[in-house]
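First, one chain by itself: the form predicted alone, in C-alpha cells.
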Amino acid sequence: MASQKLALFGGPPIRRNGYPDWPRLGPGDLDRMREVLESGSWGGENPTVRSFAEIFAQFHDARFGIAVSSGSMALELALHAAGIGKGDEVIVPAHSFIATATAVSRVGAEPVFVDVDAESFNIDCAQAAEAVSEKTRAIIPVHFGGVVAEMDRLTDIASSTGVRLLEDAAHAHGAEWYGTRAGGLGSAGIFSFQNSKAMTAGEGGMVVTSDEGLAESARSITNAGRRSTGGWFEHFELGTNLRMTAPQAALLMAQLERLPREIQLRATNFKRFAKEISEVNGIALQKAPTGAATQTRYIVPGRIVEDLFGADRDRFVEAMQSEGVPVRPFYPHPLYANPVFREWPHRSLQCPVAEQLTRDSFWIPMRVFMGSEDDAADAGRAVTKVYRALKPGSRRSTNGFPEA
C-alpha cells in the first residue's frame, strides 16, 4: 500500500461502490405501514403513537414518552414543560446543531456557552460548573455522535446547585451510561427521528421523562393544552399541535425493535475500522468516557494533529472523499459565532477546544459501519493510504505521488 498512489492526484481509489444508503427500508417497516395506513387514522390520536411513545420511553429507561413533530421541537417542548423562559439562563456546549441553543432562545431563556471536552467532544463539566449563575434554570448536555457524556458529573452539579438537567439525546438512540440508557438519566431526555438519525421517520422527536409533572405539562402542551381529565374542546394553558403522525410511529416502532442489533453491527464494524488504523499517527478518534459502555456510533468524530499525521484537517477529507470514504470537516464555528446570536442575548465563556475543533476536526457518517466489516475496513485502509502518502518524511515526486 505505501507505493498506491492517492486518488487525489489520480491513482484507483480503495473504494468504487459506495456505502449503504440511509435511511434505508428494513423488515416489518411496509407491513406496519400498511396496517396504520389502512386503518383510516392517521393522527396523532392513533393508538400506534401512544404504544410507541411509551416502548420507547421505556427501551430509554424512562416512564413517560410524549411523541412530537421534529427533534428541535422536543427541545422547545421539554424547556417549556419544566417552567424555563424569559430571565433564565441555559448552559449549553458549544458545539451542536443550532437547535440546542436556538430552543433555549425561542423559549425566552439565554444561552450560556460552555466549551467542550478534547477527547468525548461532549460538554466541559468543569467549565458547565464555574458558568452556573443565580439565573441558571438547566444545563442541556449533548451525548455527542452517540458518546453519553460524563452524567455522574453533571448530575452532581445539577444536584448542588438545584438545576435540570435535559439530555440532548439526538444522536444517542440506545446509547448508554454504566447500563441506564440516554434520556433516563435527567429531569428529561430529547430524541430526533430526522432523515440521518439512526431511527429515523424522516422527521419527528421523541420527550422522555420520569417526572410525572413535566409529563403532563408536556402532553397539554403538545394536544393544544387539552388535559388528559378535560374534554376535547376543553383547553387548559397555551399549547399548539406537536403531535407525532401514525405512519411515523408505525415506521419508528419497527426501527426501535431492530435498533439493538443495529448499534452491534456498528460496534463490530467499527473495531474492524479502528484495527486498519492502529498503525496511523497524528489520528484521534473520539473517546469516550469509561461510563458510556454503550456506544452508538451515529458519527465517528476525530482530530487530526498535522504534524505528526502530516496534512491538515481539510487535505486528509479531500484525501479520503477521493478514496471514496464520505468523510466531512467539522462545524465551521462554534456556535455562538452563528449570525442569529449578533441578535439573541446570549453568554459565552471562553471556548478553546470548540475553536480548535472547527480546524482540525472531522467526522465518519454512521453509514460506513452499517455495512460488511469489509466495508469499514475499506474506510481504515483508506486512512492508512492517505497517511502512508502524506507522513512526515515520506519521499514524494514533485508531482505529489509518494514515490516507490
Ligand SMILES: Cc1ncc(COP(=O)(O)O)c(C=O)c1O
Given for the second form:
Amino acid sequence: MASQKLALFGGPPIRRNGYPDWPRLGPGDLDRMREVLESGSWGGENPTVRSFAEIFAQFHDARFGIAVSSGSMALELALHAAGIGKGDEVIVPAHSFIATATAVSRVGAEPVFVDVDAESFNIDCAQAAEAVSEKTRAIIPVHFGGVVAEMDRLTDIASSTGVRLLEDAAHAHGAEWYGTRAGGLGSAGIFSFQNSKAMTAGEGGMVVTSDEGLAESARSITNAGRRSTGGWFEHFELGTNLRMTAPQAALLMAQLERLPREIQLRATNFKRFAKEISEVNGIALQKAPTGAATQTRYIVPGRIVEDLFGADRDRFVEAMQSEGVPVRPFYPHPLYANPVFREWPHRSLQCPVAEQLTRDSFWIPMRVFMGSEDDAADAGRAVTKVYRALKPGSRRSTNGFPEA
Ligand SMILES: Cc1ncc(COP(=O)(O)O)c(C=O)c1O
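Starting from the form predicted alone shown above, please give the structure in the form predicted in complex with this ligand.
Okay, now the whole complex, with that chain kicking things off.
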C-alpha cells in the first residue's frame, strides 16, 4: 500500500478530534459530592475519608489505608512511618517521577539509583540486589505505567537482606501480581490521585499497609501526631496535617467503583492498538512480566529502534502529534541527572538502560485507550502511517524526509 502523506508534511491527520479528556465526571459523581458538602462535614477526622481509605485498602489487599493530600506526601509518610531517615539508604529506579527519589532525601535518607529493565521499564532486580548495603532500609519499586514490577524476585531480595519493599503504585490503581493487587504486596504501598492519574480528585494520595504499627504511626503523623487513645490536643508524634478532604474521598469512592470496568476498557482498547501495529518494525512496547496479570495502562511506554523504524524517537513523536495522537517523549533525564541531585547526597550504579530510554522512548497517555476500540485503532493506524512513510527504503526527497 502506498504511503499516505503525513500530517507533518501537510497531509490530512488521522485524528481531527483528539481523544477523550481526562479527568472526567462519571454518572452520579456530582450527587455524591453534593451529599458530602451538604452533610457539613468537610474535613477533620472525617467518616467519608475513613470509609474510603478502608475500602480502597481492602480493594488493594491491604488491611489499613491512610488517605493523604498527595502521592508525594504518601511516599514521605510511608518512609517516615517505617522509621527511615538520616544515615539510611533507599534503593529507587533511575526512572520515575521525581517524588520517588526526593521523598527519600526529604526524610533525611539517601536514594541509591539503579537501572531499569529495557522491556518492562521497571526496576532492574539484579542491580537492586547488587545495590543493597549495610545502610539499605528499603527498596521502592515503581509499577511503571501500571505494570507491576517483578515482585517475587524483589520479595526474595528484601527478605534475604532484611529490607522493606515500599511499592510506588502511583500508576497502578487496581494492578495485580498473580492475583494480589499492587500496594498489598510490599510492607506498604503508596498511590497518587493527582490530576492525570487513573483515579483522581485533582490531588490526593494514599498509603496502604497490613503492618499495624506502620499504619498507626502513619495515621498519627497525618493527623498532627494524635493517637486514637489520646485527646484532640494530645500530640504523641512529630506529626503534621496531611489529611484528605471529604469531597475528595466522595469523588474517589465513585471512581473506585468504576475502576475495574475502566481497566477492562483500557485492556481491550490497548489490545486493539497493539494488533493494529503488529506489522510495524522498530517499535517495542512495554512488556509485562508473567506475574503482572492485570495492567492498568495508565501510560503505555515504548521504544523506537531507529534502524528498523526509519526515524528517531523525536521525529516519531512529532509525526504522531501531527496525526492528532498525544504521544510524548519519555523523561528527559534519569532521576539522578536532575539538578536537585547536584546538591543532595545519593549513590548511583551505572544505568545504561535508563540513559538509553531518555533518547529512544516515548509514552502514550491512557486517554487514548479510554474511548472506543476504533479510537485506539486510530492511534495504531497513525503509527502504521508514520512507519510506512518513514521506514527504511521509503522514497526520500533531498531534504532527507520521505517524498510526500
Ligand atoms: C511514580 C510516581 N510516584 C509518585 C508520584 C507523586 O504523586 P503526586 O503528584 O500525587 O504527589 C507520581 C506522580 O505524580 C508518580 O508518577
